[in-house]
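Heads up, the chain below is alone and in the form predicted alone; it's given as structure tokens.
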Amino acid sequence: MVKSFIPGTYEEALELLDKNEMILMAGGTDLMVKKRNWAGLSPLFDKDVLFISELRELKYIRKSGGFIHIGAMTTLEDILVHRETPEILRKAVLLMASPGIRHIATLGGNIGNASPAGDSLPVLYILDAKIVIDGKGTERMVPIEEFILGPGKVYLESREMIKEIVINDVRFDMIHYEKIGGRKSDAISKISFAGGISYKKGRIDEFRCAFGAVAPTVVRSRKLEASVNGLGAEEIKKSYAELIRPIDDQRSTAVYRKKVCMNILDEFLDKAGEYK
């Protein structure tokens, strides 16, 4: 028979999973649809749950040394509305689902989740965001990219958990952040993109962009931002079209998705004024 476990403390919590292989439970909005059943019949656990949403030690937001970090049990919710709080993520998080579940969904939950088309993740990975990963005597931090390995798939052992997300303090002089869905909100993404762009003496200084929802991982390309100040518009198109590969599925088809890409990507070339 699968137990359910409510641990008082964040050192209990990691007792207990220390002790047993167990699933965690965050806010459960995602998780709850992945294990659902009939109507009337408990959801399709096959681990003891241990419930972690309540963990106070991982509800912060604080900033330090240009640096802000994030509990991972942190609500979405209480994101939006903190002051430290970037404003190309509270963009991503006020179109994320409806009020309600926003003030029990977690930002660790929507990371641990790794849904290609998980709305904070593009944001998050042009935040440069780093997963600080926990267990009993242990203690690691891995850039998301390292972390989220495919749909579904995370970089964590069976007796860790996240424990905190570590984001770059980066204030853009031009951000966007765009999600295509079946509807205006509370929908899941069909695609959906961040930017940010830093100017220096009128020419752009940084740039940064990630697609989501469009390959098994969000797109972000490094080595393709450091050297878009010598391509034009055109070139800087063609190069992220050879990275964007989604696919047909229920909510989209490949050939839409990688059409309003490229519309959404000319439009940020648009407005960052250099590849007009």
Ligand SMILES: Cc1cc2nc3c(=O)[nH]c(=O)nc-3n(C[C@H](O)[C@H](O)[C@H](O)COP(=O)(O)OP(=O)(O)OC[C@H]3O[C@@H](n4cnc5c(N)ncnc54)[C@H](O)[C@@H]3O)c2cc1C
Contents of the next structure:
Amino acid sequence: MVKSFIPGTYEEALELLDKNEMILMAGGTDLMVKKRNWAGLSPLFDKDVLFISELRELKYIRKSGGFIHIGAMTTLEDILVHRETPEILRKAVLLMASPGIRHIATLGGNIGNASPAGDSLPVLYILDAKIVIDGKGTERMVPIEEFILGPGKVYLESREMIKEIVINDVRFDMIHYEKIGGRKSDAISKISFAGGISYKKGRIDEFRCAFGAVAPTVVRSRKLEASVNGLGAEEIKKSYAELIRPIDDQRSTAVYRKKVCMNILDEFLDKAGEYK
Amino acid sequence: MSDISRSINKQDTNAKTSGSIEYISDMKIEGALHARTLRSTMARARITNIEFPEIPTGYYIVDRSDVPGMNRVKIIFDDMPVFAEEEVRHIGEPILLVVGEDRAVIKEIIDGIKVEYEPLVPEFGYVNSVIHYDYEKGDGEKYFKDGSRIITGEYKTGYQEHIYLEPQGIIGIFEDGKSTVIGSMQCPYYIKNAVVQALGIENDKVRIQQAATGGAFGGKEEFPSLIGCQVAVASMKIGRPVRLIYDRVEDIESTTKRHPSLIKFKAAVDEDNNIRAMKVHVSLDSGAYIGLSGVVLQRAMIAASGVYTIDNLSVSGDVFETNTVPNGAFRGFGAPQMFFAIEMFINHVAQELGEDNLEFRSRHLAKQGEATSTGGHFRDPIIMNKMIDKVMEMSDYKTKRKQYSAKDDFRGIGMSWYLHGCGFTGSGEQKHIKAVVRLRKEKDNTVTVLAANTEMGQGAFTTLRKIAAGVLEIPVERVIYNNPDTDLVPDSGPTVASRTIMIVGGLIARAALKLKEQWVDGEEILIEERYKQPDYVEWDDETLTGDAYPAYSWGVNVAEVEVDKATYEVNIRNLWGVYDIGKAIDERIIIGQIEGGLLQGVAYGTIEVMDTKDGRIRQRNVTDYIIPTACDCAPVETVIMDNPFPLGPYGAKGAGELPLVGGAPAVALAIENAIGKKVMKIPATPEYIMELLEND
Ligand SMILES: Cc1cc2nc3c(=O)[nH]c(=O)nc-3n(C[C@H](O)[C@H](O)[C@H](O)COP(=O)(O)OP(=O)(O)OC[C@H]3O[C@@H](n4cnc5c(N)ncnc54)[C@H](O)[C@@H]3O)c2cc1C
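Can I get the form predicted together with the ligand as well, since the one above is the form predicted alone?
First the chain shown before, then all remaining chains and molecules of the complex.
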């Protein structure tokens, strides 16, 4: 029999987690779909379940120094309306799911789910997000690209959980966000894109961009970003083209995904030129 | 008397919006057992052996050997087995039911059953024709020989899934030698006839009751007959009620959908740029069983010339059997496929001739008195010119069309013209349906409508009550219409084919008139009316010629779109529609039908993607099968023009299917206008639009 635990405090949650391997249940908007069973039967959990979505200690957005700290159980809706939320993250969240889902779905859940189509991820990548992972006495912090290993796979020990997401409060001079889904709301991304650029004396000082849903994990290349100043638009596009290797699936085609990524990058580079 | 079109509260609104209504899955029936279906995992195979785990007491396997009557579901063409026989013919085909009390145990049993298959070669293409029809109007052969200009076109349409509110669900009860089946349905008597055949028992030993139905769109026309038979067989075998309620994924993967089609045209054009003759061929993919496909094919074929008069027509069509889930009834019933194709083709012909498409289409537009595609006649006034003028004025069509055609800014506007024949094709009403309705005046001076037509959100109970109340000149609250129960109501036919208001409402109006004449306060009076085909209707089933329908509803739509240059996504900015449905019995209900139908049609033409891989549907849940959300609804402006049909109640014709028909062509034509490329298939997805733009 699978047992459910609803800890009253974060402390208690960590203790429970330390004793027992458990499935972490945040808003459940991914989990309940994945574990769905014949209606009338309990969901298909094979381990005990720890309900963490109501832990108040994990619901916050705080600014400190050049960083913004978001508690893992902060809901998407709270992120959407918070004044410290970076504009590009707000844009991404606004296009996620539907209002009802956003009120229960959490940022920690979106990261923990590690879907190639997770819409917060490209934004978190370009904001150099770090994931604070906590277990009893084992707090550690890893960059998001090291945390997400592949579809549904994260770098997390069985007695750990995501406590917080720390993002760089970079203020880009220009941002660009695109989500392409099958319809205008409540759709899984076929492609998503987040980009930001800052200038110094008419030259690009910071160039960052990331593509979602076109590879097993988000595509971001720091190496390429560092070299853009010396490259022309065509060269930049060619380099990204090599990194983007989408697939055919029931939602779209590889050819379309690739082509549209290039078009979006084109638009982004165009816009970058205009800003100069 | 107030105008019948003035809206009143819909009978089912309060219960549906407050959540108090009981859908089939909410029904608690004493002692009911659960059932779950074991399905084929092969597209085509011979079942060589089925190995069962140990079945605990209180759990049952129900399969074809339990069917006491005929193991065939009665649906016009009786080729679908109730439970699979030696050969399974599509993935998801029901082989047997596992029935019992505890769902977890049922699942365990299902998981423990091992079916051994000997694979057979499946067919997925347009190869095996199982039904062929053709008809001729005039004699067009010479025009294809004498050097007139020949223009061809080939169009494709995809699947469409109903996504009705609640998945299929049905409960069977067998008591004292009598089988009762309750469920979400459109056609209680279809199920009754099917159950009678499957159980092989007397007609009066089968009773069907409609449960609240949240939506159907044709998906609950013939499919419930299959599961109705299954629970009837199971409850008879076991002696306890059996409920079979589908999950959404199971529903999407294994129930009927709109037939994909391939439609080919060949037109001969004379020196004055008029189409002299046309050859049309329709291919429909029926999936693994024919079911209603032949009738769907007929409706598609009859619509071959759209709203245009083509003097010489040669139309043929085939139903092709494939090893995929069977396709069936869906709002429009073949017409959405054909109207997409013909509207595109007419525009493409105009384009190739270098003619203004409006001018070209107007010249060919059918007029009152002219011959229909099948050589019948448009007897009643056609007010399309007025409707077209109106919709162009509302949408500023001409200015925008000119502007968008000249500019390369990826904006476009398109207009579709269409009609929909009301009621069953040909003499279907007279020969097969033979509708009967009764009105019973009770002692307390209320009047009960006794008819088998169902409420499924479309407003039938409200509008049919309004008709009776209007004729009787009594308050509508005094007219009662309950969910049909075949033990209590006569067979007034199925709730399909845009027939309910015109045909059944017409019978109710006539019965009401009689009742009014015989009215005596405080007495019970029973009035019966039977359908009589209008004298002027002449139809030949063999040659498919004559009056295919007693009346036609008409529509025009304009869609305005914007295509994103980087992502090829279509943003529908505005939709307009003008309709001739005779007379609206309730304006708000009609607007609901129109806006919902139009949106469903537009989505059919753009975002609703469904395909198969190795015979299996790839979009199996509502995450992957996309239907529009509120955010995807463009503003819709609607005008309904009165054009009363003398034989319809208050002049009403059909309106249920019509609004879906024009959506796809209007939006596809707008996309063409925006991107300057011919759209040859729907859904016109961003992926397809990219292809069109890339393959220069
Ligand atoms: C209708 C619908 C629409 C959706 N639309 C979108 C969309 O547009 N874009 C999008 O990206 N997603 C979408 N989703 C998916 C989902 O809503 C999001 O991924 C959401 O952010 C998940 O959060 P949750 O709190 O519900 O996670 P849960 O479902 O509770 O958990 C998801 C996973 O993360 C793990 N997890 C949760 N919390 C932690 C933690 N603190 N530490 C470690 N692991 C943890 C869980 O164990 C689980 O594996 C949609 C879902 C639905 C049902």
